[in-house]
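Heads up, the chain below is alone and in the form predicted alone; it's given as structure tokens.
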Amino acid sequence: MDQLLQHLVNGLVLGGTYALLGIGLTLIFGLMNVVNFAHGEFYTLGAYVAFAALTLAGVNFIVGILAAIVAGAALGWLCEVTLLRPLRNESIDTTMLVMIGVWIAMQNGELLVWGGVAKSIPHPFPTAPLVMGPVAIAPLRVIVLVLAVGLIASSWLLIHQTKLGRAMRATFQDRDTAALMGVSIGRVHAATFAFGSALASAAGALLGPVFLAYPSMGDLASLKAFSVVILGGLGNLTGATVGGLLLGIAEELGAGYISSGYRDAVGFVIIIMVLVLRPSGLFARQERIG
């Protein structure tokens, strides 16, 4: 039982960041009909921005995370305005090819700037674990979980309690009617892509100090994000959150009770089962963001 509790806690830390990835991707895919293959590269961007802020600029940890979020949002907005907006009426195949190009360009740019050697991102927290009964957890992981939960809650508030969130939900449900009601579809798309990219960057900045930063780290992150969307159902923020947590816990349990080499395989086996038994996702809801 003690070992199970330890694995569950570790799984929640991973799951919280997976949820951030999934929320960003489900918004972009649901509202814009864009298969964002570059989503994982924004995750990598967040890790490297945090590394630069903490190592080169010497800022504190929270400021480093905020810098990663701002960088992800800015680059996401630029990507939508310059690359995706001119292709809004093109087929999904065209935008897929464009996003594959963005993925390759960003990954090679990171390799050019930072080199191929993995970077260890510094943090100010002690390495001695916090012991709470049978569970021991590093202070850094506690901070990562708390910040991830805060960002998930902020995302929910933005979608449900702000004018921008209402415009996003209206665009998801019926783009033409939303445009007739005065919603600027171009602004909503730009804000959506920037917001989703910012969440991916936040996930990279949070997990980067836990593991390492390297140019290809976003490849697996993209697969995890798509997995979370499949689990949660398209356009369902609650589903993406729960799906991310389930994926993180499943991976941690698989690593603990089977083998660490099968950590990623366990998650993808679950995805295959969901696709076979419930293709619309475990928490799919009809035509909604929320």
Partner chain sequence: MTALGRGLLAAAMVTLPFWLADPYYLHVVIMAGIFGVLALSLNLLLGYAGQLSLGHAAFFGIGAYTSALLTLKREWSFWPALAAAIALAAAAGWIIGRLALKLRGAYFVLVTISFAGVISLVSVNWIELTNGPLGLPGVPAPDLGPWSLRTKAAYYYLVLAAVALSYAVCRRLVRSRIGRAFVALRENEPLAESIGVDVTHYLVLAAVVSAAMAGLGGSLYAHYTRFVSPEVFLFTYTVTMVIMVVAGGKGTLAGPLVGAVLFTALPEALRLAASWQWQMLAYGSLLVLLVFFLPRGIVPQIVASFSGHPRSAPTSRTPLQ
Given for the second form:
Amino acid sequence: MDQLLQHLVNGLVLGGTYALLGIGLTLIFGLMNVVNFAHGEFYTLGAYVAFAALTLAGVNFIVGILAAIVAGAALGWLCEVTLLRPLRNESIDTTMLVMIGVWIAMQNGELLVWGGVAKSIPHPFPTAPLVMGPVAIAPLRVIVLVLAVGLIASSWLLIHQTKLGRAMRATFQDRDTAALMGVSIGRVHAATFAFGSALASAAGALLGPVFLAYPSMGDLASLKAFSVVILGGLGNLTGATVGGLLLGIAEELGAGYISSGYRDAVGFVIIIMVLVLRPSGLFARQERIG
Amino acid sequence: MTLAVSDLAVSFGGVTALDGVSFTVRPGSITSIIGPNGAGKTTAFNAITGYLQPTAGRINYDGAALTGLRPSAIARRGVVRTFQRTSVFPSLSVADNVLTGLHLSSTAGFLDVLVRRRWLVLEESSLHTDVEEIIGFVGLGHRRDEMASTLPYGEQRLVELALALAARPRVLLLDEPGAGMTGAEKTVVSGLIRQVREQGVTILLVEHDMRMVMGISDTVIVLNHGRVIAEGTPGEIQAHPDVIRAYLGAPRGAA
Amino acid sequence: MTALGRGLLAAAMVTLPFWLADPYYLHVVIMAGIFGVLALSLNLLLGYAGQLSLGHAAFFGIGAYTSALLTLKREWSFWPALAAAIALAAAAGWIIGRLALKLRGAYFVLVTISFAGVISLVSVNWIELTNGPLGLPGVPAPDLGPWSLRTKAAYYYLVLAAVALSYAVCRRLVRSRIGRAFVALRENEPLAESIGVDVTHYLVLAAVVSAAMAGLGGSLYAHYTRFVSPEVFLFTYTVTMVIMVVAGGKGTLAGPLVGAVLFTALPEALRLAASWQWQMLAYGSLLVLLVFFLPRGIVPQIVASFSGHPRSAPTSRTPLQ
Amino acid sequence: MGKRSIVLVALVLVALAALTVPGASQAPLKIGVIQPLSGPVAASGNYIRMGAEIARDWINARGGIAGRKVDLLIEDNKSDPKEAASAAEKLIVRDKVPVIMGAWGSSMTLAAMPKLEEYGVPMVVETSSAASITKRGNPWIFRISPPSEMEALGLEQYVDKLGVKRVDFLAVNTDWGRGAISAFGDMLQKKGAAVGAKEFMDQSATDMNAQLTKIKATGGDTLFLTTAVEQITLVMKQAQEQRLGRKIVTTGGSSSPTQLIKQAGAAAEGSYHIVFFMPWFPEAMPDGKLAKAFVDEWAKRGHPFEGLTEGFRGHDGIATIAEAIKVAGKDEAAAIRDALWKVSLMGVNGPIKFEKDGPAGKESGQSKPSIFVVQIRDGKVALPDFLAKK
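Please give the other form, namely the form predicted together with the partner chain, since only the form predicted alone has been shown so far.
Okay, now the whole complex, with that chain kicking things off.
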């Protein structure tokens, strides 16, 4: 029983980070129809920017995370404007291929700049665990979970309460109609990609201190983000949030009670089952953004 | 050879689109379904051709049930449709569109194709003859090698008609074949429809253009709010009080 | 291509080991041939039937493992093992094909990734069968009657035959009513159904043939490198196949082969041209440039520039939902 | 032809031009090196490369071998067996190297091995731990790293002092991790310890809480940990968060305690590490002078200190090969192979001398490296408490 509680807490924290990764991707995937294999590279970017800001520039933790968000947004915007915009009328696999190229180039660029050795990102929080009965958790993880929830909430507000969010939702429903209604599709796409990339980058900056920063860290992140998108349904923020948590908890329980060698298989099998039984994701009654 | 629809009902999540519709389509006739927007015309088409499962009711053709069959199986039985929105194979040429449409006119299976049976060559060449014949019939000979998506709208609708004809229908369901066409193009289409009927194909038509409907139909069925409110010859329908009321309630211009 | 060009190409291919004496080049050519089979196979599903499978490495890996296990543990000879590899991969393709019926576009992409992920984890964890992460060394070289196909030149001819066979199968399929049915499904599925194309039958057929061909590639790979490990299921193998197909020109017969040759030679050329730090960076950047300038692939671009048609042949967007 | 076609043609031409660059001239002695320089284990591969470069520069500074300079031809296997085989092919056929050092991971080494047999070129294996490498009967293989069984035997003498009664395992799910679990498991059982959980993690996994929660429930006293230093860091941090409270012993020699102190901090305190090189006290190594010189040179080049526990293997591999070339008196593959049987030298690790291993008539060479145990105490690397007390 104690073990189960600890597994559930572990899964919750892990799932929160999956959710953060999934939200950025679900917007890009759902709204722009781009299979963004470079999503995990923005996650890596965030971790390295945070590392650079915290150790080389010596700023404080929150400023480091903000720097990562700004860098992710800027590079995401640049990427959309220079690479994806000219290819907007091409098929989904053409844009996917371009993002595969970006993925390979970014990862090896990072290897060139930072070397292959993992970097440990400092943080100001105590390392002694918080203990609640049978459950132990590091303070940093609690902070990360809180910040992740905050970021998820701000994303929700952005989508539902701002003009940009309305334009994004309209574009997701029907690009042509949105364009007729005066929405600048180009601007919406650039904003979406920048926003999604910034979220991935923020996730990297948050998780970097929990884990480590190294060039190939984004590969697993991309895979998990895709899984979350599918569990939650394309373009569905709530779905991505709940899907992330579910995936985290399921993996944790799978590794705890079935076999740790098949840990990632648990996630895959859930995805296959969800897709076969409920092809549009767990939460999508009909696809929508928001 | 009769297409018979009985007590057909379709509802989507509480909204009833068709509510106990029954009619029969006489072999060799041109029968039109008319009605205001949202009356359930396209829903009826979708149910008949297997694109959606009716909540209740039966659809029989030639004595056998079509209900529950997949669209491709229904097409194989000779009941073929076109779509309300232009629907072609966009990146194929006109000739390749029609050649693809001749799917049911050929029989080769996987192994036949791999070992390239001798009769296959004959079959392919006869298909190519059919392609020319069908393209000629709809009057797109001058466009045969152009990509379908680059054609003007009216001609794309003709490609669509050619595709449907290539499936060798015995009953042809046309969903607004004249929509978006110029008057001259509509005349051409009406002529084609008549010619198709001359060849023994039963036609079921959904169309908003009353002149076209009244000009070519043998029988007209009027739907409103998911029910049949009238059925008869064009003359009878034009004089039918319920129909006039339905249309006055929702007056409409040319489609 | 003219008949003369085709004849010259065929002659060049058949005589290649005689004028390309350097075994390293021959090695690159053999790898290009194996990947050519894989790219042709993916193209059938992606380029013609319009289903983007990102789990194609699963079929490749299943073929490689089947062939390796049967020759190593059951001491089968190469040819029946090859047949079994093809058959088992085809069976896996059948499963994926059935899934494809319910799932399209992005969802199909994800289910194929997940499928490959599960198979890969099985190969790592089912130690008794697969020897786990250690892999299976010592896969024997194939025999043809009394001759061992141990030498590079002999293996080259085996691979060449496989490429020719795969190409011929693709060509016959594509130019038949079956290929037209594939394309119809890619272009407009409801319309395809309305003219009597049985979606179930043709999607499953496309997946089965494609997977079988990938299984062939896997078996050839196993007996050439003589070593199979769970890395054959790596996502990078699928990515490489997709790069070859899309960059070469999906939905064309020659595109995947051109892509396979180019993208097998490119990393090796970079090996020679740049020090290791820059190789993958250059590879990624070149890929971006290539897609950027030739979004529809090399072969369609060349065809278009020779036939004088405008470039704007809009390949239909692969439907996402 | 549009602008885009021209770009395409240019790309193709660049590729072709690159393919036809002629091979280098014959003068220097060429040694091939195959390492994972990109991909998930790039850090380790690069440390090995740095060590190999030190060995090369030292040899060349001493005037080379019989007046000929040594040239390292370094290839990246991208942590992928296919690439390892391709790299071996390229080195042997294109670059005509008579001897190779490689290829880090066991599956990479195993994939390259058929090429060695095909062309008759020896390879000195510097890192791989799978037993099957020397047991397969490939007479071109000479290994200076210990297979897991040898490593386990090396630890045997300390088991009682470590006080291992109930042991759990957590290892990376690769040949290395699996091999370590079975080798150390056998050895510990023989010594009378009970074996609890055997848990695995994916090479790229970052969250090991599930495994640790499970291990925590077994009530053992020691955790054997086998993986790369990054994952060891994560496991230690997460073990601390979960208050696991076990003795941790890392195996495989890749653990780089210095890096652990830096990155895991207090979480690494008290842990034991099996290493094959002790750069903290080089004087204690079998050849203290050589070890000291290597540590100094490493620092002079600005390489990170934590890379030393990997990097020395690059040095020892190249030193072994250089010695063999010297003994052979020529740079021919078969002569170098024969000479490798005769070499006897001091590496940074200790004496290197090959003994026969594997099926009779087709034996591979296996050297018996020195194995050490260190402990992290008070934020520093020290000899283990049980040795220090003596």
